[in-house]
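We begin with a single chain expressed as structure tokens, specifically the form predicted on its own.
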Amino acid sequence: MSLLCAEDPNLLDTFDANGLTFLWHPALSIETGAEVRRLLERCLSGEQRLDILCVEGSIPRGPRGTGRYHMLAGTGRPMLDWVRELAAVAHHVVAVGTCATYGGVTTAGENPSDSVGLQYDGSHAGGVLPEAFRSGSGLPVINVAGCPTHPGWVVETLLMLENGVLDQDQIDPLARPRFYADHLVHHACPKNEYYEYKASAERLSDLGCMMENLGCVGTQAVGDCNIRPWNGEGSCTRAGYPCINCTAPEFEEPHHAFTETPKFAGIPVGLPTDMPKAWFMALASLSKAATPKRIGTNATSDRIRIPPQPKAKKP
């Protein structure tokens, strides 16, 4: 459903213009039943070329490794078997969304279904497919992580694969495409002015930075969410909700509430990527001391109380 939010141009026009065709998708294709079974069999036999296998959702391995908690309707076989066999004949394999990449929210808690991602079990390599798996292209599973994943990430990944420009150098150590994984959610966040002065929100409705009190980890989470917003203007932090790092393995179990910042001696435990704690504390102290009244007041308000003022001219 998130993929259908692709726009300018829309998803189907983009596919048509680039020679991509759906062989089958459960929500977007008209084929059902016996037609789908015959298509899958043709793919396995090599009669039908399978360029890109995309898998959504985690795959249950239970009970006892049989995968029979999730049967592909009408085939009498578990999804676990279908994914393994189709991956073996696909030129590329793409995991779409954090459930498919690392297990995601469906693996939280005790995980009674023994669900995993395609090539990862949380942050550990090896899931439905072994760590050493490589598709026909020689690449591992491409992990388009996100919960939900941005439609632009999926479309761009597919176009790069189709044009042969997504290689090993273009994915990060967790196999996420670098065109979005080389960015942080913090980049272009509309709350960055408040972050610079460590002017912090106290409630979810406040305008201030949510890192200090409300659990935001946008300074550590990969994603260009605020550079290419959803539907032209949306993102979690733009909507006033903290980033929960949904592109990362095991984000679903942070061991604290998503909207709370864990602290030690009053200092947030999670600090910006690559920044020593001592430097951050020194910078934060100076920033708080220099916070303009406008920013400090607006940070703990749900609307702009003091607008920017023109700089006074010297007489």
Given for the second form:
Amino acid sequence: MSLLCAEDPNLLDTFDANGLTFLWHPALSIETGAEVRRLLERCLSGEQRLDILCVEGSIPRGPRGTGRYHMLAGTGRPMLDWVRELAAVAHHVVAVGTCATYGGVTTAGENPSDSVGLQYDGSHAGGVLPEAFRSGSGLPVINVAGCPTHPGWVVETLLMLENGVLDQDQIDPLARPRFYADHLVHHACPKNEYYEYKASAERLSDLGCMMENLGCVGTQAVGDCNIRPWNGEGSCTRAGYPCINCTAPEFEEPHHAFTETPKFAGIPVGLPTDMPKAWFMALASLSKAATPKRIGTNATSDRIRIPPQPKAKKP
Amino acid sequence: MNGTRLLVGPFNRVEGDLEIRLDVEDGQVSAAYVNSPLYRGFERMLLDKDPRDALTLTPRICGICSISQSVAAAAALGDAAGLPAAPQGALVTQLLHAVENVSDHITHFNLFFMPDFTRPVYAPHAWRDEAVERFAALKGSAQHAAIDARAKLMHITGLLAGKWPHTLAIQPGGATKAPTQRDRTRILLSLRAFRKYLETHLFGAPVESVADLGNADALMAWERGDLGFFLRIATDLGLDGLGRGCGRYLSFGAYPGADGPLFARGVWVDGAAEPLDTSAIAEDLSHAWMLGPTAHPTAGETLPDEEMRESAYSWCKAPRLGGEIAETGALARQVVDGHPLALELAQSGGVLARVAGRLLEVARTQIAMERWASALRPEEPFMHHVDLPKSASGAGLVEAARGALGHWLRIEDGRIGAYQIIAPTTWNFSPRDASDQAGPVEQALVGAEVRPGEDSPVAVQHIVRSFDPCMVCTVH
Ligand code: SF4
Ligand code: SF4
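Okay, that is the form predicted on its own; can I get the form predicted in complex with its partner chain now?
Below is the entire complex, every chain and molecule, led by the chain shown above.
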């Protein structure tokens, strides 16, 4: 439902203006029950062209491989079968949300429903559809990963597919559209200055950088979350809580509490991946030592205690 | 058409997947069986996790009432810790919660419920062309206005919660974002813009004049805005008598606050208010594909029946209050709160009452949101630090848009030892219980008209959607 938050223009105008129509949307379309069943049959028979199949939610395979934990209402058949058959006739297949892409939160813990993503099982290629699957367009399943997805990610993916400009080069190795996956959450995070000095938040709601203590993995998580804000001007880190990497496979099982950075001998594990560790540590201790009072003080406060000072005029 | 059976599904314009089996006799529904066909097992995923992880995982049960789940989880953890949240943080939490609830009501009315009146079966009715112009699915002018207004109202969640849905800003100790005076100014601005939408489109008159409607006659005389248009249809189609409920209403009490909740906690039985005894809640599993005895949620478990036995027909457990069904939702909240209009609506308790109850609540909540936003004090703390105990138990009972939502958890050795959730739609869309008592919607559907040739009866659709089900929360 985050899609309904699309703005400038809103969701309905966006679709209208681009000649896109929903064949059927479970929350928005008029058709219900038998009308939908007939539509699905027409898609399978080829009578109705299916340009883009969007799937939300992971697909349960349980119990015991039957897929009966999710029967598509009214059809007596598991979603598992429907998705496989509809994917085979669709020109493009788009997985919307981290559940549909990689399994996501539905697979947390013991994965009670034995769910998987469309073309991935966590970070392993091959889900409901095999690794080699290609839709009518020749593309694999496009993974608009995110939990939730930014409405802009979904809208732009659909429009780019429609315009034929989202090709193999435009998706990353996990099949996420590069227009948002080429960025990191860390980019344009308002806590960047704190990060530079390793001036860390100690508790949720502190203004400092949340990498050292509060589980923020924004330096590794893909997403333009801080470049284009959410719901007006929001983002996870702007609201004082960490990025938990919701655009990535297996984010649901970090093997530590989501809002706590695991440490080994007092040093956070999981530092930025593309940086030599020793170099990072040396830089960190240097910059910690050089932290200006303003930054150090504000980092452990829930509001700005010491504002930037205008330069003193020379006498 | 004696003794036929209909299977209605996929039942759309509800959140999640829903299937309804109908026995039809003499052009009427004689029995209904509601199936929630998706099981994911969130309560099992939570076992043995760090208790704080509930704040990350439970909101993701649902993409539409995510904040309600956050608020319930934070309340359960806070209850376990025995510490109240910072008062200003609690204020932020209830403002966020209200924004989501009102957004859900607006979405329901414009996108889920009203489009059914554009169906060709209504071609002979004078209002049908106007219905198409305003509410045609994905096109109607009222839908456009509502979507725009909703997205702008949601800017409050951007500011205070980072994003919607799935925030981590709501914590047992309060809220992670301490708003500044400038933020408060923005929030008030968003609320003013939303008021303008309500007064121009939905109500066509000041919000207060809807909140102050004192009886059903005054309501039915209302002609302005989308509300007036709905009432014209409701009168023509007799929606007051359609899908009448069981008359037992349940509310956990909405938006707690220092001086008690904005909307009272309690039950409404046989035309009178009673206090709520939460120990009388129990989930019956006789017709659910779940294993185990009937139990209070503090003792309940989630053990799916992999055989999907013949005698059951849904993944949904059947919650009962003192052995009886109860209806929950906006109407229930307003009835339990004793609003005079709601009390009159409760006498019919059908489709009209549920939809009007929801819109009445929108008006009352708008006024409260404005008051709360004005009461934000940026200089005060918004969050206390809360250390969770190693072993404790707690309950978080809140009101989501669709009604009573409860989280019950037990912490053992610093991990989650048990976690049970009863969502509003679990109450309303529950299957039969051991005494063969049908669930609230199953009962409300009995008697609904099935026109010749209908395979997804439109009357059934009105009734089901008037409850505003959220199926993903139902089983979770
Ligand atoms: S809080 Fe996270 S995203 Fe922001 S600067 Fe620190 S590490 Fe980067
Ligand atoms: S900041 Fe991180 S957790 Fe938050 S939405 Fe973006 S990727 Fe997901």
